[in-house]
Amino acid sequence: MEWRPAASLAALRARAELYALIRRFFVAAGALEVETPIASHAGLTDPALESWRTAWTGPTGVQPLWLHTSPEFPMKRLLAAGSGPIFQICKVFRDGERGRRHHPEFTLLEWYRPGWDGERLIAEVANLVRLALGQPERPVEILSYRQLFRDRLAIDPLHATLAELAACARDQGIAGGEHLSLDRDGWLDLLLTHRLETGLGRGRLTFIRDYPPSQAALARLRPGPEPVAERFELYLEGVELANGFAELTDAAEQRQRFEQDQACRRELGLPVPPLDEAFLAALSAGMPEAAGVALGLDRLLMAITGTSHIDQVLAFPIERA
């Protein structure tokens, strides 16, 4: 087995830079470092993603335990403890994800301001993600979701029936489109991935915002007669880096969106972890309104050293740890 760390000793050196600069940045604004369990009674049920599953052997003997994928929840629980704006660098674990974007453990860094939008949130990320860049200049596209298929695809993501998705993407020449059977979400992440996201945050930084309501997850909806998930994403050089949120904070519609989460996943095999009924009760208890994001800092690593692989940022990917 290689024993050799797989990033340099000056990647390793950029990532503890830009971890103190984060730090610097957040003691600056007011926000608290603060700290959370990566094992949980309870995982994530969002069928898109896969937890680790582990054990515990207490008292009462062998216990499950899901690690987490985002510290969210628990950060939540903080906020309706009155934390105030809060903030954390973590590893988190993702199973089934390898390549070179990819890594079953990685870092984020997740942080939440009560009292925000979603807009003020998105100022905030573009100042973070260009002083760590380096280039304060840097210009910041905003789009909305529905724009960003009508403006490139000629195609209205929130009213095109399945047959015009299907349609679309066998027009824009993706690979084995004609063979897929998908629902709606599916094909729409299949446009964005395989179409657009490549020309996204070149020379900028861009976020796309007001996502369908079926993609909402964890962020509230916006009334009206054509409502949206108050939900962002950041993309730099054609990478996703950070995804945010104006947070739901009603627990029954939480509790409802996870309960179709669970059914979804007992409907296409996959395992069903529990509901985590601590932050449903966080939330029952009233957690205030507030704006939050997750950004993944490998790929911002990456796009700081000017490296291609994920693993040239790792001191010890997986299959050398």
Given for the second form:
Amino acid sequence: MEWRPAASLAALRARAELYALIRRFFVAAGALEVETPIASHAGLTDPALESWRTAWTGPTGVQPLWLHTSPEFPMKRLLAAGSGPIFQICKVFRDGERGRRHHPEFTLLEWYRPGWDGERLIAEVANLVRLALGQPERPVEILSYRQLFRDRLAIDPLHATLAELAACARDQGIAGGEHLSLDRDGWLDLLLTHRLETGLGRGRLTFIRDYPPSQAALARLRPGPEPVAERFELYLEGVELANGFAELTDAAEQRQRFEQDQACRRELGLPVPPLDEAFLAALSAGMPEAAGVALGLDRLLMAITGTSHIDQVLAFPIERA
Amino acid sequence: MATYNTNEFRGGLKIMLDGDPYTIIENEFVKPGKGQAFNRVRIRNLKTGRVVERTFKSGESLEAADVHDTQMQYLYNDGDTWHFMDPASYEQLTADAAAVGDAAKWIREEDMCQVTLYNGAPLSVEPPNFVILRIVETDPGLKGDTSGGGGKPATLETGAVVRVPLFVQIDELIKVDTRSGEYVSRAKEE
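Moving on from the form predicted on its own, please list the structure of the form predicted in complex with the partner chain.
And the full complex, kicking off with our chain again.
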């Protein structure tokens, strides 16, 4: 049994310094540090994320609990309760995710800005990341999801048919693409991860914004002739680093999206976690318009320390946990 | 029939794909935070040796290939067929030229080889890393040249041709590294 840490002492120190820098940043920015539960009665319904389950033995017997995949729902309850700007550094859990850039237990920095829009939050994310990298002059690029696919793959991600997306994957020479059975978003994810991602954020910070409505997650939709989700992602040196939203605050629409997720999970034969009724109640009571973002601190640390495997910034990866 | 889920993918795992056995060289988990997960793998076709890349949707399952390595003794060759024996069970197997491949240049009767079996039949044969073989033909070198510089071709008893130093003569035994096909040293009878 290997007892020694996987990360170097320098990487452990870099983590401590990064957390201190983040806390200084948010104290100066007037945001409140908060802590919310890791285990919840409700789970995340997003079909792309698997929650870990545990159980609580209490006065009413054994109750199933779900480990959070992000602290989003309780943080939004705090916003609805009038917290003002808040941030949190916490461990989150996503079952089945393991690789060079994935670890099933990892650290998120998540923060919310009531009254802000996506654009203003993008600027703040850029400032924080440039500060953390010690590169205050690092350029920032902002592209729409549609522009990215049009410019680099000559395909319109909002309107291409399933057959056109599959043909694009074939033309791009993605090995095994002809054997894959995917939905529209699956094909878009394939093209993004296999042909676009590695080029993003090279020598700069690249923000992708305005996602297809089918990939809105918890972002609000911007209506118009071409509705898009007010969602953004940050890429740094080919690595996805952060995901943000101009938050959906409409309780009815949120419930509808959750129910769609659940139906999708049932169809796929996946576990169907219960909806977070407390979160939906908070939205009904009135959550202020806000922008929020989650940033993967392990990946940011990989960039800061110049490492290529997530294990190099973790004291004890899951195999030796 | 054994199967492997993409979660179980790791280097060295043997899988079936399009009717051929493959070994996984490298497995990369690729997933957008809010999207579809994929396993992007580099795999080697165990029949042809060709390395290819392939992407699978995470969660898919693939049939396991019935492939394993075993130590066998090379017995003899009768034209197109090489005969091997399991030293424990005395069970004999035959391998064709495609399976034996380059190993044919290096192995002598009674040598132990690593034989990779696929569905119980030899798929490939690895000679020992080092073999000792007799030189059957080479130009007479210059006496007194011990520098090893330059060198000359020498034909070995198995038919292989290797470059040897000028001082090495016909009928001498030499040690050869079969992975590089290079002369290592002179050798004595084992």
